[in-house]
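Only one chain is given next, in structure tokens, and it is the form predicted on its own.
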Amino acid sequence: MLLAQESGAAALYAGGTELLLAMKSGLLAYDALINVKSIAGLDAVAADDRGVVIGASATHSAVERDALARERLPLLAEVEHSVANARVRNVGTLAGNLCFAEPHSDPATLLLIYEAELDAQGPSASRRIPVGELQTNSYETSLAPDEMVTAVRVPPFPAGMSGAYSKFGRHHRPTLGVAAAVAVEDGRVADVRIAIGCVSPVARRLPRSEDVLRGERVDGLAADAPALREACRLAAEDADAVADLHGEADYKAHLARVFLERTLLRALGRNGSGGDA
């Protein structure tokens, strides 16, 4: 494998959308780069027998026009459709967007409640990597200098679950991104999932604001109901905000708390569609 031999002089291109710019600026620098997007089948949509599966050079906007995706993963289609622009969703790529490990990014976030997986291959072994488990720290992966991520698998939510996702910046990057998803059995929450992203080096799942709303009647979640105010509260604790060009960390955390209640009831609003999204 050719990056194996280069022994970290090399990186991999596929879109090039960050990386071509941070060595335009000097923040990094290889040897060589080498090109996978002339790999047959690597830029696939594809079904498997969990749901979805993203070639690694599938870019933003193939994901988003994609029937199979559009069909099964709406919300990925819609959030998809709103990353950066035209331009960077034509060429940049969702395996690449999230090796880059940046921080301000959408589909890291949203794919924490769709529990995503990716595909790694190294040169002698290949293994699956939970999304959650990927990025580190700003820009820095789980990634092995000789592995590389083939594809995204994303399974659909399970059924009677809908989801939604909100955003929220004043710059070209985001400054918070908020994705839950809400199944409603007999009247009250039956599974609820939650990630924020943006506001931290790595975004998350917030367990401690799921298990407060799990078994809640659905009526009585109202705005600004007591549960839903204590969700959005405990969000803001474990979203573990950092002051950065965006903002500092208390706005983020006053932002974390207004989005959370807004996106959950937009995700409540939709239980019952028919639809992720």
The other form holds:
Amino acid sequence: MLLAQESGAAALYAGGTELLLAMKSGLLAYDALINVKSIAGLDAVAADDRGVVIGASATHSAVERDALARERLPLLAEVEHSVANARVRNVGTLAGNLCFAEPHSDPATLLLIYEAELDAQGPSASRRIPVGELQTNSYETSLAPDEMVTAVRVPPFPAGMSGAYSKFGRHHRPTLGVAAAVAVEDGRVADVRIAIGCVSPVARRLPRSEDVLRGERVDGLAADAPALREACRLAAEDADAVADLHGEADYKAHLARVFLERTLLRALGRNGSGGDA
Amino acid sequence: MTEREFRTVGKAVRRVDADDKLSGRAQFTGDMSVPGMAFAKLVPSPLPHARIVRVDAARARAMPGVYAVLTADELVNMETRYGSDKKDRPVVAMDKVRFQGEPVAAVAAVDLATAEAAAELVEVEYEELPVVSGIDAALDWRGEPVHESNLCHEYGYEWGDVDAAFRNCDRVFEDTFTFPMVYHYAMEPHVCIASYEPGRIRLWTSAQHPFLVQAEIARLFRLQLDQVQVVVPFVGGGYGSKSYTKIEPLVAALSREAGRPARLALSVEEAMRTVRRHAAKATIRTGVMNDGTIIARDCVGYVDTGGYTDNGVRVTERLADRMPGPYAIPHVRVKSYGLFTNSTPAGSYRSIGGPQAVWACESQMDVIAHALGLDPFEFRVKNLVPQGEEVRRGKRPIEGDLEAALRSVADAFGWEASRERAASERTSGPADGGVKRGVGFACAVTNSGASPTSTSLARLHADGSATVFIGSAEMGQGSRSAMAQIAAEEMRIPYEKVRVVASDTAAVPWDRSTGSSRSTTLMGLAVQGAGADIREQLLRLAAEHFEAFPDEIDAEDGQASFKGETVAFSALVREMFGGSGGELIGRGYVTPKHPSGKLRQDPVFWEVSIGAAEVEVDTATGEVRLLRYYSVSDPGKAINPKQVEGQDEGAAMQAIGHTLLEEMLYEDGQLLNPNLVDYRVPLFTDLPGEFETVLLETGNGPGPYGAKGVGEGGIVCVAPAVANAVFDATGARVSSLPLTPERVWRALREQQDA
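Based on the form predicted on its own presented above, generate the structure block for the form predicted in complex with the partner chain.
Time for the whole complex; same chain goes first.
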């Protein structure tokens, strides 16, 4: 495989929206770029037994417009529609976005609550990586130098679960992203998934906030309900926000609190309609 | 004589460059190529403040494809430093570097990739110096200063008895406001092609002031003006970033070294390390009576001019001129200081010193109105300087009725109703958290820095068409169209028959500059003069033709008429030359002694600026959403109303940047956000939902048909109007720009704690 032969002197090139910016500013330099867009079929969006398989060279706009994705993953399609700007969406790819591991990514946060997985192909073997185990730090992943992501596998939310995503910021990249999905049974929160991203180098699930909400009565979950407030307080702690050009850590922790509440209430509001979004 | 109706002036005619720009045919400097041209790359200093110990370009020079490397050693047989007011900027850094990104050397090579690779090979040894970061550090500095000292310029004025007045007023307010470093973001970064030959330099460059560049290059290379040609094709946005001389001396010196033409095109990142707007800090002390009468104002302002003076002298002065506001104040004292720091040199930027001064003055006006329990609008009106009176002692009195102008914007905006609606929504809404609305107002008059010196030539050809020669650079503002309209009107020929040739020093007569909202007023007067000169010649020719007196002739639409008989201008021209060819030449001079008498006093005109804003503040996040913005523009007489509106809206839109989004961030002299991802400029999605320009045509300008300059006024009131609206909505006062969500959120928390 080319990537192995070049041993670090080459990079995979799909959309190039992040890679070329970094190369132009001199942060990265490679002898060769390997164009994966020419691999036939790698841009396919197809169904498998668990959900939707999004090929590594499928662009954000392709996902946003794909009939299957819109039907089975409406929240993903909705968020893909709001990634960056039209120019980025038309050439940037979903898999490329994840692999570049830029900390301010919408899909990296959202796919955590979908519990998505990645197909990674090395010279001799392939493996599946849970999306939460791909990124290890800013611009760093668990992929081997000769390994390439070939597809993103996204299962739909279980029946009865609906979700929402919020992002906030004044820069081109979001300052904060919060994803939440809630399943309601008999008037109580049967299941809940929460993820936060952009405020720290790696997006993460917030299990302590999820635990607080599980089993709570839905009609009691107004804006100032104790359980909701506690879940948001824990989110502010567990987000592990760091200071950068987007803001100081205490402000980002505060935003985590505000936007978890807003996102959860939106997700709950959508729950009545019964769909995923 | 009955008043003649205008044929093209005052009409929103199609721009003369519309087709070329829409189709992509328009030529910008970056589109040009000169045979044998080398490609240049800068070697920037990675350090913000350091002595240069050694520059070794041997490896770079030895690289195949490299024509030349320019270092300080090559700056011989020429002057080495340039600058508009102080010649402190070396062509390349000479003994020390004063900001990160300052060119220490430049490479010319066969192509850009080779130039970039060779630039990496230039070895520079530095001895680091402590970094002067920001105004406060520059003021209180014990280490090696940026230049001989950190003080670039100081300025001030005073009238009345300020200290006594403060003792005798009811209340005294003192507030300090800061304004960030911001970058112009002209879509076309600086680009220049220079061709040096013995005894001759030609430059194609993205410059606003071709004749000032010509003079500077001639001085540097010890040539006569006629030996230097500066051609400015279409400019992709200026906003002051291309005023005076920027990269041209370096490119010319590099071409001399390479023995062939050289081209340097900066990236956005390099442009951000070439020029920016001055950061500022202003403290205003105001003494008022309880009825809202302002008795005294004492203003102290500082601007951060970065590593070199650039336009720091004038910006320091203009900040001072603009700080006290458009008010009649009996006792005033103003001091301003320009300071050197280790950052990108700061130069002109749309209304120099204006947004910084007005941000402080107009924010404080609301602080005072609130404390006295007055409507901020009526408080302003009460103190406005009356028409015909001096707003600054010894300067031109205010031409317009400011109160009428303020009321026209307040009426269009619905000031009172909007204020009451926002207030009642706030009281009925949730007690804390949630979204709150508010309205804010600001006003200013800015003294144009325009110097009343321009010339123009017009040629009426033998077929009745005409070519007009102007020095103005076309940088999007529409000067070529406005000049064609004025020329057509004066020569009495259709607008479509006028062609404008601009900004080539070898072809067009002298003009001072394109900036300070001056072109329509001053170049416009020159064009009007040249056109009128042609018309008078035509009337004399027609009088001969009809055997009548010139004042018996009517001229319109390309022909002269007398008692029902007509003759085409083209026929008159041919008649004069006795054959098929020939043409008439008209000239227009504009000097301070212009016969209109209107150009003697400084400033040439006062530009009026008024803004009203309605915002929504998400108090949980601190996010400010600009819902409505109303601006006023008084062009005296709008030569082209659509372009006047475009100028005003463009200025207001640009101001949304420093109001809500833009800020160059430095840490230890390193620019942290030198790109458009991390330095966010306004997008169309940031436009307010309701965005209106109120056009006043008061007819009192010194320009053609009563016109006066616009284009800068729209930028100065946005920030204070928005901050005042945020205060109205939340009670939180933010004294630093931009109003980022985090800054507003912190101000809200402080206000809750207080």
